[in-house]
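Given as structure tokens, the chain that follows is alone and in the form predicted on its own.
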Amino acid sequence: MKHLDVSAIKDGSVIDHIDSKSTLKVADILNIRNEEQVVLVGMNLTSKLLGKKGIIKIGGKIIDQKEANKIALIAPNATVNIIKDYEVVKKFKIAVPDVLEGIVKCFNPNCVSNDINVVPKFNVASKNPIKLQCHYCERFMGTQDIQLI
């Protein structure tokens, strides 16, 4: 079997074990627009865990908690590796937090969070499958209703 070697990044982040169909959504969350950044997006790679997976390498960018929380909603099996001087200095599995603030828009058009300058807030009622409850209107949302902000 032939392998393709991908150059290592000096400093940055690697998001691995992304469900293949969610890879481009995760890339969107990361807002990769800097023409100077080294970016690798791989899709449909062989994975023992997922069958097919995606991976994203970004030079010069460290994933923050807000981005990790967004990724958790789209790719709950993902792992993040933080790279410094070509070495993994931190590795963690993405996890959906118990409360999400300023990450998801309420799908209820009558919710107060859509009318005034209020930060949307959701309690996570279920992590598998994802089920969110709006703090303000108390409506429940599933994965298909999630609109990231």
Contents of the next structure:
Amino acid sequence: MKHLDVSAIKDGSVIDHIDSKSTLKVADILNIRNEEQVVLVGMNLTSKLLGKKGIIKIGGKIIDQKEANKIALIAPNATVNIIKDYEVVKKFKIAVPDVLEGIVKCFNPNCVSNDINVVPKFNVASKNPIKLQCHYCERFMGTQDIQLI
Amino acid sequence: MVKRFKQRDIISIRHFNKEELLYILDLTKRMEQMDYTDILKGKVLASLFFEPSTRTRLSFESAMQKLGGIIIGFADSGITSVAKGESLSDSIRIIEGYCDIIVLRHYLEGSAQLAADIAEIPVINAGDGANQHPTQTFLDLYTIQKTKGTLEGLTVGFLGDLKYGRTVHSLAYALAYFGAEMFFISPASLRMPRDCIEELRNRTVTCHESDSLSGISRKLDVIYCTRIQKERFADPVEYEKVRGIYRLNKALLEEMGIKNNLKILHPLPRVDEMDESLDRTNYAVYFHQARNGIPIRKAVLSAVLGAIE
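The form predicted in complex with the partner chain is what I want next, because the block you gave corresponds to the form predicted on its own; please supply it.
Below is the entire complex, every chain and molecule, led by the chain shown above.
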């Protein structure tokens, strides 16, 4: 019998293949502190792909597109499994979209999106490595500059 | 090409390809050669200046009037509803109902793009913080083309505040279409942003960086000199460290060695970076450059308002 490092969940989402160091950041994106159902977080699990990986299982929650877009910026290798009655009913790899709206804050303090009530918008100039260009002030941001909203 | 400009927002030099830049320069030449009085008759331009300006505002307003158009607007937002707390977005929504085109200068970067996203009429960016000032770049290109006879394959030195100088970033970006070799001369604290250098190098521009003109001056076809902008420094101590660091004068340049047909541009205003001894030399084209603001802005307004074939 296959041994599971992290127990299975009946219904919900499993975010797998998270770069281990980013696991808690992904947990923050998913706001697990306020979850009332089962949440399982595993870090430093063995992974053929990443060496060490993180995994998060959340009972009763189907992650939405906005959350998936945020996770893609932090953990570009992550996969999502949607679970129903202990079975995987949908599996997909997270992908960075071409445009990000309302997800990331511009790092330029003089950008109009930080001063006025404007939804920040970025065009994705490069997906690997991540490079975003602010739709408004045109500044480029790398992974180190990304501040999620 | 006419269709590409009609009702188009003019926000960033990044939005233009080489063919479009050359079209604007060609249209500008036509504006200098012919009298287009009244082609904008009945059109209203809203001139919204949230930051001080002399050349840009007056040349836009003069260009509009010379073409028969009308101007409304302000040069001091303190006398408008902004002083009562109205947002830029709301101001644009209201003002677009009163005019056919908006010219906006604002201290926040990205403000012109925001205005363009909101307004259904065209918006021209007349400077958004340290970001873009596309019509200045058009007139810089026009001045270089006119005084050097070509834009192709020039060696251009950018001098002064290269960090905050929006005109430098935009002109460098535009000159990349024309195979320019570029020298960036500035104090370490005011170097070209790394992103700009990376972007230029990705576009196969040969870029050099230095803190002095020494050893470089004789290679240059054009020097684009800029003022160190006190208003962009959050810390006055940092400004004092670099204030007056470059002071070009005729004797100094000739002693260092320069090409006889070197041209010196400056977006103006100047403070102390260019001595008046240069003003009457053949090198100095900055006053001519400022005057080119009129035909350039006439060309842009006519093209965007669809008044010219």
